[in-house]
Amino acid sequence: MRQIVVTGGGTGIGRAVAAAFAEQGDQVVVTGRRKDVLAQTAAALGPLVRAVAFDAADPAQVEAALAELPDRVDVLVNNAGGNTDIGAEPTEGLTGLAAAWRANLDANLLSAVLVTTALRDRLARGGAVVSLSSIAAHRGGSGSYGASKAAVEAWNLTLAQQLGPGRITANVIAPGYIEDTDFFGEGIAPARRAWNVSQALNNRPGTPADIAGTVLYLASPAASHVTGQTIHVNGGSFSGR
């Protein structure tokens, strides 16, 4: 039975990923900052799923959580993150600007780096690390959020080189517009939603299940020779050529 760790696993994409692994009989640990949300998710997804609450961007909390994480990790999914600019107060001056940029870098890049590094010696031979980026890393217009996701993709190349000798793959998924998540906080304006959907060649929004299916593939033996890659899942809104 494989051991899976999904950061940011309480809602949205992370929850869908955890559910998909549990449905095929894997044991899953979901992590995140909200203990109550994680507990509810673990209870809803069944006995193969358990929750460990910690902030993946906080080194001390990551280290403290290690005792509760599996001794062997077959698949690590770095899903924790989000656009910290959404809902934030406007910044003033260079100090405020620096804090806003660091918030997105911490949430999206540092969280993945810290958890992966902490679990590196536990990653099983033949295992997989899958990290989440975003279409925003390629289309511009999203400031520090897009930059932080682009950094995840750059870091992943080094990670793939480091893990390759252990036959461990490291890949990134860059979703486009995905509905049924907490990404936009209180929601998205109808006109913005319509524009996002119109960009997809199949004229529909993405779903957490779309991303979960791609994670399952990258974590499967069928993808054992796929590493160092960014997989675009966006209905054709952006071409990865």
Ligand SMILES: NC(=O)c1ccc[n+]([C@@H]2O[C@H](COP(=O)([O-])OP(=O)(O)OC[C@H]3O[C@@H](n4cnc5c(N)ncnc54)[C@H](OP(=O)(O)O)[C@@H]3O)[C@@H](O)[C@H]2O)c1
Given for the second form:
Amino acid sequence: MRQIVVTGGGTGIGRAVAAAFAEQGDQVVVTGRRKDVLAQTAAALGPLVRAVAFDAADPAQVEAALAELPDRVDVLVNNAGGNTDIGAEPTEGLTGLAAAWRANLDANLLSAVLVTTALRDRLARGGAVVSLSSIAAHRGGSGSYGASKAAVEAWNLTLAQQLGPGRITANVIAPGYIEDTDFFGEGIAPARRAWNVSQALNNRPGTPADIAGTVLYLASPAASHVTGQTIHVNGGSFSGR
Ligand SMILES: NC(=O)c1ccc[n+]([C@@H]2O[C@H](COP(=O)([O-])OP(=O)(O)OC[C@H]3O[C@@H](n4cnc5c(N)ncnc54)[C@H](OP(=O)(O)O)[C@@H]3O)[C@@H](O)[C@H]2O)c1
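To test you: the structure above is the form predicted alone. What is the structure of the form predicted together with the ligand?
Up next: the whole complex, starting with the chain shown before.
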């Protein structure tokens, strides 16, 4: 039975990814900071899913969580993250700016780097690491969030080089606008939503299931020769060719 770890698996895209693996019969650990949210998700997704709570951007918490994570990991999905500017108080001066940038780099880049490094020796031959970036890394407009996701894509190339000899793939998925997540906190403004949807060639928002399907493919034997790539899942809003 494959062992899967999905960071940020309590809500949104991560929850859909965890559900998709569990439906295939894989054993899944969902992680995140909120114990109650994780416990509800694990209970809803069934006996193949269990929860381990820790802050993926905190080195000490990641190290402490290792005892509860599987000894062998077939698939690691670095999904934890989000735009920490959303809902944040406006910052003042360079000190505030630095704190805001560090928050996005911590949430999106360091979370993936720390968890992957901590689990590096447990990754199984033939396994896969899939990390979440964003269309924001390519289209601009979101400052430190886009920069943090662009850094995930750059880091992934080194990761793919390191893991390749062990026949482990490392890829990134860059979603466009995805609905039914907690990403936008209080919710997205209707005009912004309409613009996002209008950018997609199929005139629809993305769903967590769209991303889960791509994760399943990247984690399957069919994708064993696909590594070091960024896969764009956005209805054609942005072309990564
Ligand atoms: N929704 C979109 O339109 C969209 C588009 C492009 C990319 N993405 C990316 O997709 C990924 C999933 O986001 P989502 O849309 O599904 O939003 P979401 O519902 O807010 O999910 C993000 C999850 O990450 C967890 N998380 C955040 N920071 C964490 C940390 N430091 N340590 C551990 N867990 C952490 C959150 O749980 P806790 O708060 O409990 O920790 C939450 O469950 C993110 O990386 C996001 O940047 C989303």
